[in-house]
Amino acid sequence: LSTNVTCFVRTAEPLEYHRSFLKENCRPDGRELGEFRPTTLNIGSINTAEGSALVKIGNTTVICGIKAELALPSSDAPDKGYIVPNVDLPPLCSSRFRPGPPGEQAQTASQFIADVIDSSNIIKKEDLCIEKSKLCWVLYCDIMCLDYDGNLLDACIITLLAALKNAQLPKVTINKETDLAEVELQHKRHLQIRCHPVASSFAVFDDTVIIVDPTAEEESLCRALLTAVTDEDDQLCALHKPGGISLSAEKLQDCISRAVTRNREISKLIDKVIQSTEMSK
């Protein structure tokens, strides 16, 4: 009986539910308010793809395939190259996603995942052109969501930084005499990752009720949610907080503290995951 009467409680009322938890300083799922869920990786997955990494924190599953086309650099930055994130969330990832064009989700954490690249500079746009006025890379990195529970971000931000360490290009010189474009597809190299951002995304309950990783249910009962980026010299590379109650400065400091913290967390679960698949080469 008190297994249907926690039920009920939990679809009737599920904010007063989670707030049962939340006085206790726990959470339905058994976590602390400060802990994150289980955390995996998995890179070079995709063998057509010229980087790729898979993600899961928790249920919810990301995968990154990168792959790169040749342009002609733009008038305005003659001497750059291209990074296009896109990320997909379709139907098999949640209901609560439809098939057709991108909705809001979608085009906000593609929008996101742009800031993030130019204002941490990842990848010196510059170190992706060939010749300048006459050639570049473009590197188009495509997010798709295969399971969504929450926490899209954070995820979307570990599977393009693990992606992009995995990925290889190769050499390509311009031809003198025929101006055309020489690929060497037998010498690839890795890519300057010049800078590690990881994200951590928290939902506020209250102003002093504050959780790390929040999940779907747990994001849509929220009074506010949060994500800051930061990098291995522990600065903040972007803060992004779509509306809600506001937090204060002591809070947001304590938020971006954790997010320190995680950075390490990441970074060192990704050189891990590299070392490894490495060395079973």
Contents of the next structure:
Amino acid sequence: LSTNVTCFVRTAEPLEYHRSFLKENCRPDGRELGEFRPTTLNIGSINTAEGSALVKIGNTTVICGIKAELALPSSDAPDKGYIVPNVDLPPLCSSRFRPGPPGEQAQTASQFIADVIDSSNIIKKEDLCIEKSKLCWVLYCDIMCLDYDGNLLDACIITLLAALKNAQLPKVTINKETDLAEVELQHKRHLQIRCHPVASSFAVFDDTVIIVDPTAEEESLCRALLTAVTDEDDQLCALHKPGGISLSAEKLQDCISRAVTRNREISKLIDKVIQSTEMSK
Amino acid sequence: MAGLELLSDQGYRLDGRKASELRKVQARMGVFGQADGSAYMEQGNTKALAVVYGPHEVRGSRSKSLHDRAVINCQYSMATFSTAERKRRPHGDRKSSEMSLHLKQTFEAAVLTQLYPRSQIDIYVKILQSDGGNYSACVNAATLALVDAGIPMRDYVCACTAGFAEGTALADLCHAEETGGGTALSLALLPRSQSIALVQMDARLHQDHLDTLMEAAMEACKGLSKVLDSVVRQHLQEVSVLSRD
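Just the form predicted on its own so far, so send over the form predicted in complex with its partner chain.
In what comes next, the whole complex appears, and the chain from above leads the way.
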């Protein structure tokens, strides 16, 4: 009988249900306020892509595939290549998304990822140039959500970083006589990752309570969302608080410190998974 | 034909299989939390995901709902990184629309839609890695996802491709064999009643060879149905152990 009552309260009065847990400093799934859901990572499973990674934060599952193509550099940046991220929220990940062109959430997520790539300098675009004004790489980073349960941005950044670390590009030279590109598929090199940004998302409830890593239900009930992206030198790469209720400066500082700790956890996880994939090869 | 030899003299194919040998199949059910039913299927190097939502109320226009049965809505799409060349239009192009329609027609034959009038069942299939047999992997994954969602069906729907080379029928073609220029036949079968839900062939074939080709495809589908059945039983065992605790 008690489970029926709690299910009723959860559906009829979801905010009260969550408040009753927050009063005891915990959440419905048993986590503490500052605890992330268990994060698992799987690298290199898609062999048609140059690099790939699949990340699961709790139930949220996001996959990233990196495809590289050759292109002409643009005339105003002749020594730079391109990195094109794209976030796709297909209807299979949740019933809230309808089939059709990318919705608002997918487009804002894509723009956020593009901004993080630019601001954190995860890959220097000059590294993607093969020959100035003649040939450069275009890296298409296609991020797809397979199961949506909140905290999309964190998962996207982790899977992007892991996929870029996994990606291998063949050596390309331009033949002096024919002026054509020659691709040597046997000589593959990893990309040079200059920065390791990791995102941490927070949700604000009722003016005072800040929880880390919100689920989809918590995201729909909270009054503000905040995402902080830090790199491995404890520098802030991006801060994203799209509206919502106002937050004091010290609360913001707490969130940033939590994000710094999360960066270390995730970096360790990525390194561990990469090492174990290398050893199993 | 010159170039790719689909069947060597010793009877081995391009990837070392024998003529009637299927690729390694790995499948898992109940992989996603949000969906009512989900399944992940690997047939060799082809990886497919199927997700089922429903039965639920018809979304969008009420006029689409049928008074005596459920509407099945299928969407087939390929991930942009699933093919060797990046796929620019993963959905909405003609091939995807054709595949979506085929999937819808296949499952309308198998699902007991009369039990859910005026509702809608959504089947979303995504190909994560493509190496031939896309339609078959989708159908098999969607069958498992429908079983995971608890939607009643007449029978399992198993699909497989078959080809023809050097007078022998080849079962379960990979990408190189499909595009090699020979015959490729796709078959979706309901194994217990041996009834064919869908058959499609795009190539020239002498009608004397059609019987051998169909036989090979049906044998392959029956083999696959045994694999799918064992996956379902194993999943049910795991789930019942968890719920007992």
